[in-house]
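In C-alpha cells, the next block holds one chain alone, the form predicted on its own.
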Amino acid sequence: MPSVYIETYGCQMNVSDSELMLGVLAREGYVRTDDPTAADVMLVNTCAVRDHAEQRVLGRMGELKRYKRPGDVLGVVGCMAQRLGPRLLERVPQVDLVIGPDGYRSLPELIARARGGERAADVAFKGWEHYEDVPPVRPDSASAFVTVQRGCDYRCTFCIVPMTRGPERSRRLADVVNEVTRLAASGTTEVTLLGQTVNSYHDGTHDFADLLRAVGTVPGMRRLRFTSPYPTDFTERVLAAMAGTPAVCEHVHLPVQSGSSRVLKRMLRRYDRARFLEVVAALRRAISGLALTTDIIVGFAGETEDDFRETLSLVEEVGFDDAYTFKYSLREGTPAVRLKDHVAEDVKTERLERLITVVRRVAARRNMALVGTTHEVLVEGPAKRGGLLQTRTRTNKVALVEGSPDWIGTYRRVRFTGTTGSTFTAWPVEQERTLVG
C-alpha cells in the first residue's frame, strides 16, 4: 500500500486539515507513516502568518527533498501554498505539487499527475467546501479538533488569513453535531471547536450560542473548548450559552494583539482598549474561575514606546494566565504593507523580551496562588521528561503527575504541589487518600 508522510506547522486548524488530508488519501489506499524516508508521498502542511514560519518550511523542504526516490512526490499544502501558489514550484524545483486549504480533494489526482512528471497547483477558493463526506483520520485520543468554520471576513491590516483561507463560511450545525456524536461514540470526551473567528459562527439559522448548547449536550461529551474567538463577538446569547452549558471549559483564548487603542485602530481591530476590557469583565462575570490567555503582537507599524507601555499595562490589568507573543512580521498581500512607519527590528526584539518578562511574571503570580488547590485533569499522555504523565485542567493548566500509563485518556483529581511558573507538579488525590488511610 502507498504511504504518506505529513508534517504540520502552525495552528490547530492546520492539525485538523492534516487529518482531513489523511482521510482523503485513506480512501485511495494510502497509509500514514511517521518516517519521511519510507514515504511514497511527503506533504508539508504550512503556515503563512509569519515570515519565520515560511522560512522554516523552505529550510525543511531542502531536507525532505533528499529523501525523494524515483516516483516519490513532495508537496506543499496549506496556507503558505495558497499564498505563494505556482511561484513555489518555481522557487523549489523539487516540489511536485502545491495545494491550498480548499483543494485537498484534488490530492489523489495531483499526486498521480506528479508521478507522470507533471507539476501542478490547486489554489482556487471554493466557498462551498467543508469536506463533509471526508472522515478525518485522527489518532486515538480522548481529545479531538472539530472545524466548524473556514475562512475569515475580518480584514485586520496585519493578517494574511483572509488571503490564504478565503471568505468566512460555517458548517451546518447538524453536521457538526453528527461529527461530535461519532467522536463521542468512539471514546472522545473533549472537543475543541475551530474557526478563524469561531464565535462569529452562523450557519444561516443557528449562531455560536446554539452550537455550544448543541455540542455541549452530546452524550459522553465532558469538555468543550473553542478557538480562536473574536473579542466583540461574545454576545449576551453566547455568554449565556457558555455559562449554562456545563461542558464548556473555564478557559478562553482571547486575542488582544495590542493594549494601545491607537495601534488597534491601525490594525483595524473592531474594538479599542476600553471595549476589550469590557469584554474581559463580561466573560468573568459569566464564568466563575475563568482563565484567560491571549495573542500579542509587538512592533506593529507605528507602535511608539508609549503604545508598547500600554500593552504592558494591559497584561498587568487583565492578569492573563499566559500569552503567545510575537514580533510583527510584514506579510506581502496585507494592507499593512502600505504603512510606512515600520519599527526597527532591534526595537521589536527588545520590546518582545520586555513583554515576555511581564507575561511570565503575571502568569507565575497567578499560578503560585493555585498551589495546594485540587482540580480535575484529563490525562493526555506521557510527559516529555521524568517518566511523568501530562495532564490538563478545565482551565487549560498543564500539570505533571506520577501515574500509570493506563490513566491516559481518563480523568483524575489531583492536588497542585508546585509550579515552575508555567506548568504544575501535582499529586493524585486518590493516592493521597490511600496514604492517609
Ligand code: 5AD
The other form holds:
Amino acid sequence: MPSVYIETYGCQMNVSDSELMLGVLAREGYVRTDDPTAADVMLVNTCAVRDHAEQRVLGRMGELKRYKRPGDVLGVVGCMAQRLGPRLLERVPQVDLVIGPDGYRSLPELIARARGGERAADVAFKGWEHYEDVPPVRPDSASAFVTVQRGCDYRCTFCIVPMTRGPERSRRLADVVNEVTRLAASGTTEVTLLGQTVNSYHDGTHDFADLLRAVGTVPGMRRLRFTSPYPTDFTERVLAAMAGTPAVCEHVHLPVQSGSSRVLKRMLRRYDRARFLEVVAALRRAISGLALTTDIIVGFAGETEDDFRETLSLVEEVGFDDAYTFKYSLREGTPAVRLKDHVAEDVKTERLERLITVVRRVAARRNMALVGTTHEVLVEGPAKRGGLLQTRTRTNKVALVEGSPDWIGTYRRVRFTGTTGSTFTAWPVEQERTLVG
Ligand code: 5AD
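Pass me the form predicted in complex with the ligand as well; I've looked at the form predicted on its own already.
Below is the entire complex, every chain and molecule, led by the chain shown above.
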C-alpha cells in the first residue's frame, strides 16, 4: 500500500485540513506514516500568516528533500501554497505539487502527474467546497476538530487569510450534526468547531446559535468548543445559546489584536477598545467562570508607544488567562503594506518582550488564585515529562496529574495543587470521581 507522510504547520484548521487530505488519500488506498524516510508521498501543510512561518517551511523543504527517493512525491499544500502558487515550483525545485486549501480533491491526480514527471499547481478557489463527502482520518482521541466554515469575508488589513482561503462559506447545519453524531458514536466526547470567524456561521437558514444548540445536544457530546470567534459577532442569540447549552465550555478565545482604538481602526477591525470591553462584559455576564484568551499583534503600521501602552493596559483591564502574541509581519498583497509609518524591527521586538511580561504576570495572578480549586478534566494523554498525565479543564487550563494510562480519554475530578503560572499540577479527587461520559 502506498504511504503518505504529512507535516502540519499553523492553525487548528490546518490540522483539520490535514485530516481531510488523509481522507482523500485513504480512498485511494494510502496509509499514513509518521516516518518521512519511508513515505511515498510527503506533504507539508503550510501557514502564510507570518513570514516566519513561511521561512520555516522553506528550511524544512531542504531537509525533506533528503528523504526523497526516485518516484517519491513532495508536495506543499495549504495557505503558503495558495499564496505562492506556481512560483513555489520555480523557487523550490524539489517540490512536485502545490495545492491550496480548496484543491485537496486534486491530490490523487496531481500525485499521479508528478509520478509522470509533471510538476503542477492547483490554487483555484471553489466557493462551494466543504469536502462534504470526504471522511476525515482523525487520530484516535476523545477530542475532534470539526470545520464548520471555510474562508473569510472580513478584511482585516494585516491578514493574508482572505487571500489564501478565499470566500467565506458555511457547511449546512444538518451535515455538521451528522458528522458530530458519527463522532459521538465512535467515542468522541469533545468537539471544537472551527471557522475563521466561526460565530459569523450562517448556512442560509441557521446561525451560530442554532449550531451550538444542535451540536451541544448530540447525545454523548460532553464538551463543545469553538475557535476563533470575531468579537462583534456575539449576538444576543449566540450568548443565550452558549449560556443555555451545558456542553459549551467556559472558555472563549477572543482575538483583540490591539488595545488602541486608533490601531484597531487602521486594522479595519469592526470594534474599538470600548466595544471590545463591552463584548467581554457581555460574555462574562452570560457565562460565569469564563476564561478568556486572545491574540495580540505588536508593532502594526503606525503603532506609537502610546498605542502600545493601551494594549498593555487592555491586557490588565480584561485580565486575559493567556495570549498568543505576535510581531506584525508585512504580508505582500494585504492592504496594510501600503500604510505609512511602519514600525522598526527592534521596536517590535522590544514591545513584544514587554507584552509577554505583562501577559505572563496577568495570567499567573489569575492562575495562582485557582490553586486549591477543583475541576473536571479530560485526560488527554501522557504528559511530555515526568510520567504524568496531561489533562485539560473546561476552561482550557492544562493540569498534570499522576494516574494510570487507562484514564486517557476519560473525565476525572482533580484539585489544583500548584501552578507554574501557566500550567497546573493536580491531584485526583477520588471520592468525587465522575464516570466516563
Ligand atoms: N502579522 C502578525 N500576526 C498576524 N496575525 C495575522 N496576520 C498577522 C500578521 N500579518 C495573527 C493575528 C491572528 C493570528 C492567527 O495571527 O493575531 O489572530
